[in-house]
Amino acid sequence: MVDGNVIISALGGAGLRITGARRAVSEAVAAHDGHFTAEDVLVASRRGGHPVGRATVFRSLETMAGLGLIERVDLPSGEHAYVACQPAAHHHHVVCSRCGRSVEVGDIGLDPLLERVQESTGYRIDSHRLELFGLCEECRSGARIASA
């Protein structure tokens, strides 16, 4: 989970006005412990008494992704979702397929593999994204109830 104030500060630091709608979306994003969809954010914002429009949610999520506050993940189901991130160096996510909880993973030793890919293909790798899916320890033990 990321702190809602971190999101608000980052938006303000990027020169954006902190409107009621942006604050509501930020709070909804911060409240999720795991992956969430734009629809989840819309519902949570409205449930919190903030009449946020669908387009505002999508624009806000796009802005947050551009600032590195959230990342889009492509779930095994084909659905697109987001996970909140601590703004930091390049990282990857491990996402629980059952409950949606995610964990950030830093350097996992991909550099040698990326070098081999470059050498074998002739491409220069500019960026990459790795999403790993599985069952978290709590879901494997049956301690966590599915929420996703």
The other form holds:
Number of protein chains: 2
Amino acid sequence: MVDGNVIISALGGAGLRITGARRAVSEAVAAHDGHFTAEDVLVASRRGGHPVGRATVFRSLETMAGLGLIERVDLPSGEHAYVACQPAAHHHHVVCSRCGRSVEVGDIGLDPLLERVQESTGYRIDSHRLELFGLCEECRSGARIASA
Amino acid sequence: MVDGNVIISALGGAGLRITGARRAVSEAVAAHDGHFTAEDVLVASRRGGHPVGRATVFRSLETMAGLGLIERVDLPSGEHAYVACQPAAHHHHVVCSRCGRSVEVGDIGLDPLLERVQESTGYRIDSHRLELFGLCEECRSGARIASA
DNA sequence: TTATATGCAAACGCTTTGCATCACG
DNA sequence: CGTGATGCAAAGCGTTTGCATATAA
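For the form predicted together with another copy of the chain instead of the form predicted on its own, what are the coordinates?
Below: every chain and molecule of the assembly, starting with the one above.
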């Protein structure tokens, strides 16, 4: 969970205009504790009393992703979602496969492993994508009662 | 690169019918040295003289993915692609970001790291997705000549 | 023979784009 | 003011589905 203002000020810092639509999107993003889709943002903006056009939602999310404020995540289902980030160095997200809530983990020490892969494959590895999925603490305890 | 017959026999082993369309898809998959999209398979089947319907391509790829013969990969661009697998235990793919060629790497020893993430986050991590991107040896040496 | 797989074409859902208008700075 | 941002609606793309037909077993 992130403060919407963090996003807004980051936009400002990047020389972008602070518009009503971007405020609405930022709030929607901040309101989500886990991953969310473009559609989620759209709906949230409507409920928040400041409806934003579908195209603008996509454009805003793209912008924010470019600034590293959010990150695109491909769920195992193939769905496209986003998660909020603390603008930071390298990190990964752990997404709850039940409730979608996500947490960030810092660098988990992947580099030595990648080094080894480079040696064995001859590829120069420039980037990677690691997504972790599982059950968060709450869903794990609730699992007995409400098994979805 | 994989022999198309490996795929065919795996299909047979799973009690599925060996049809012309599936042969064609298997060949197209086997012919690709790297990742490929559904569209690639469709085109390849046409060129191979055994055109397969678009829907059938998707259905076949889905089937093969279910059998672990191929795996779906989401490229950083958001594109959906597939790569052939040796039906095996846990492994990852390294995809060349220039030519798309991919190689498999076995278990790279991620488990201890995941263990640590579990402890720090409280999530029980059930699955993960690690995709590695970079330049393969050939593209790296060719990079000076044809920098794409 | 008979269930399974295929092909077609239409439906679908998500995402992007063109363009006139709006509003932040 | 002037440019960047927005909204709408339509186009675009990849993917899925319904249904009649063909075919492997």
